[in-house]
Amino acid sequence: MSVKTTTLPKKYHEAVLRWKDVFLPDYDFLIENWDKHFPNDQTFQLCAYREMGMCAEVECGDMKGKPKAKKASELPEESAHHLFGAIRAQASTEFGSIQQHRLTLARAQEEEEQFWILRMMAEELRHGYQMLHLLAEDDWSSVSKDSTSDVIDDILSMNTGSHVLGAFNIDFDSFVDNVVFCALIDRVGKYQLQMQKISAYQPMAESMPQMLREEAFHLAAGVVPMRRFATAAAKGETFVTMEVLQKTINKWLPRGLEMFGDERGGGTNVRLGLKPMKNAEAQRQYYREVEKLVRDLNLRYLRARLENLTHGESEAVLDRILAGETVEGVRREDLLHMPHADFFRRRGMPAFKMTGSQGETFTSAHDYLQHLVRVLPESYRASRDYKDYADALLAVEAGTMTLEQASSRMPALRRVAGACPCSKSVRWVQDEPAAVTASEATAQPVA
């Protein structure tokens, strides 16, 4: 298969460059040092990639076997509506991820890990660029009342707190967030990209292969440091303990599960040929994959702590410890565990159910919040995001807010002073007949 590269129209390309200067100021430093850190990889290029020669027939759903649409106008209106929302949400997440990672990028303990995250941020910029290209090269007027300029301006004006999906509205508190986010939240991204690779909209399907290749590096930027953290913790180092890792996993896994949408949904996307799996099926596969990651981290911790163990022996010893046995001083409490799938959920079927991290059931909001004190990072519990959750939970218990109302408020999307402070940096310049203002329409999560 051949790969085609192209760029956005000049005004949009330059708008992304201005956005980059604000939110990714270390970009030039990354490019200058690329060969030092990534000598075997092609230097990063900001453009849209399209993989030519992919399957040209719809691969699932009611239209299976029919030619894929090359233009939005060739799609049924329902399909175009769902697809437009998905592209907008995808673009939002890519730019939102950069805004989160930049907060704690400088706190990396190792230069290598810092450059990994910096590369990941540049590639997220390209992923956002790819989605903007899908919006700019086609006519979406049948499903959007806003012009292309308005839609792109709106996306580039979003800031942490106003992005489409909740996971991208949570501030990072330490470099551990950068790492665990890559391992868990970018893993959701991998699932979404894999599913969209079969999209009935040919340009979307052709956009996925290069994004998936880059997403593999993003996962490694999370998994490899987590392995190092677990091994170092076993040897008594205190930079990142297993407790810190556990609490950070507890913070991000619930948000990752919610990114798949409500467990009862997704059938429409399958029927329309946009994705091959419903939400619940993809979510279950993701959860099992994270379980394997957690087990791998525990095995690495165990082998570093008990150096006499062989790889084969460590599997059996781990199972004994997880069953409650203490082996050579290692207890179950010393290891990581998977948070229950219903834990700390605010969307979907388990929303506000008050399920503990290990599946315990709580009947009092006060008791549940005390449980969260013990299992979530202290820095996160001081955040506005957590306060909004706690307030909503108490309101649900008091009967002053329904579950549906509480879920719809999570996260509470807001912009300080009405717009991103960088908005003037990314709007169109000179060649436009009039300045385009950012849309203030409330963003809605994609189901």
Given for the second form:
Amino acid sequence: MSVKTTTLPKKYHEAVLRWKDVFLPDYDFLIENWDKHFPNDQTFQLCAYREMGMCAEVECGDMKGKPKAKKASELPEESAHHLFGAIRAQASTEFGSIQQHRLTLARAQEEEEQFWILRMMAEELRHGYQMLHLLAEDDWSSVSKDSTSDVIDDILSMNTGSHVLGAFNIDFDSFVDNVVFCALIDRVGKYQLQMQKISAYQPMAESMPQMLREEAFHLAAGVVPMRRFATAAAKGETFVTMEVLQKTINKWLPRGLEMFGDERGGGTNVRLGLKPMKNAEAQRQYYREVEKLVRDLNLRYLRARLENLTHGESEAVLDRILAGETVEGVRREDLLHMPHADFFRRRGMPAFKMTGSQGETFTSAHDYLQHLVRVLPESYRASRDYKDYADALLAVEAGTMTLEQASSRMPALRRVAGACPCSKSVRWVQDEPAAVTASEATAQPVA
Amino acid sequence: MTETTPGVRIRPLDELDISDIVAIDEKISGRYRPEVWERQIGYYLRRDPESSVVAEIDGKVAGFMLGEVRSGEFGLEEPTGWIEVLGVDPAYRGKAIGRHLAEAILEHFRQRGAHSVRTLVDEEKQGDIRSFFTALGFEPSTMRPFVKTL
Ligand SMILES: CC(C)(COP(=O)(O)OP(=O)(O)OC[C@H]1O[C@@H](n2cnc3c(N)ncnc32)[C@H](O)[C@@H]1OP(=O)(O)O)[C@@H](O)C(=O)NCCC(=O)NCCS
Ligand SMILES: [Fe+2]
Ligand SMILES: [Fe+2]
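Can you return the structure of this protein in the form predicted together with the partner chain rather than the form predicted alone?
Up next: the whole complex, starting with the chain shown before.
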């Protein structure tokens, strides 16, 4: 197993550094304090890593057993098309998540956890860099009319609100968002990376192993603080309550589920040898994994609250409480629950179905929105993203908008100038572009 | 992911294994130490998640082995695999789970360029672990730990 390290051509590398100065201003602070928080860990390096010696034959689909493509020009046009869209979308999520995390990074209560998130942000920057490397290394002119520098420029100029995937367009309101996002949304990333590890396009496959190694830590950077929050809540501390954790899970899980794409789709990627699983199957596995996380958090809470319990006893007590019994003062409402998979969805099969967080059904949008008042974080309901959802739901109920129109309006779907006209992966843009601060406006990356 | 004896699956460690590892440690040591494992597992995951493995039986973790490849320490210039923490659920001992875990981790160390693997065992207190490593072909090394009370 060997890993090849490369950097982007100078002008792109420098564009990423300029982007970093605007959106990751704590980068130098991270590097200066690296040894304090991560002693003996290899210091972070902004570069692309490619794993050598991976499987050289297509692993699924119509071309199974044939040699993998080393260049985009060796791919069937349909595959190249899909891949180009996927790389851009992936790049957009990597850069997008840094823009979200930076909003609330400074609010962390614990320095250790703050540094975990900061390291994770630097690694997301590297992931974005890795995707730009795939764009810059190859010739995509058969599927994109735009020059490489335009495509890269386009990616680096996206702001929260204009990213390709919904979850990356939602602002963070507190440090709880930072950690829950890592635990839930980076987990979707892990699935995507794992699936792309078999990609029929070898440069993509070779990019995955190092990204997956980094992703393993991102999940821990989310899950460990969540476990600590649950413990502190059980001991009566008054910082992050179980209710806040629950509401934050309710905010992000639906977006995570939607990142797998429509439940009916994904067959094309399998046929083209780009991914081994259809959307619904990957989404199901993801949901089960988050169920395990929720159960672990409940067990952690229970053991911290009822200190005399053994491990075996706590499992049994948890089941009794979840079945509705109150045990030594602990009620079902004190614990976390897994939001129903149809809850608060706006894309895919359950879009706008008005399913409650615990599977309740609602028949009027008014009642459903009242339910959302009880189960979503207050700060999130004051956001643009939530208002768009509520407006769309009411329009669907009034019959002034079809389900399809409502789904595709989240946020408003519109081609933007410069996007490849033949691309199916259209950029999402809000009607009014998000305000750009003076410093951000100067971050025009690729000159 | 290696498919080994029927029903046993060896796979890389992940962050959702914390609870099961805490439970195994509690069975072995009699102490409930979630904070210790939260930090430990975070450490191994950020170093190299594939250098640490768990054994799953029916979806439940029955054993774990945490380690990493390091070089440039103790005069050992070449990359060396280190097995640092291990445990098999007492209910599943003697079923070659420890052996399967070691085989998987050693294979990964080899891939990472290590030519040898080392561990440290307290001969007085950890007779079982000593026998285990001996059965796996480990031999006492000439390198000795030195210690001084402070
Ligand atoms: C040591 C340990 C990992 C062995 O796990 P296991 O799954 O039962 O071991 P295996 O079944 O794979 O055994 C592999 C070999 O080791 C030998 N072995 C294992 N435990 C042994 C023991 N207690 N005495 C003698 N030999 C032993 C087996 O006989 C077998 O040899 P073989 O293959 O030649 O027949 C397990 O007993 C354990 O977890 N002990 C406690 C570890 C601990 O204290 N951890 C916390 C601090 S780090
Ligand atoms: Fe990433
Ligand atoms: Fe990540």
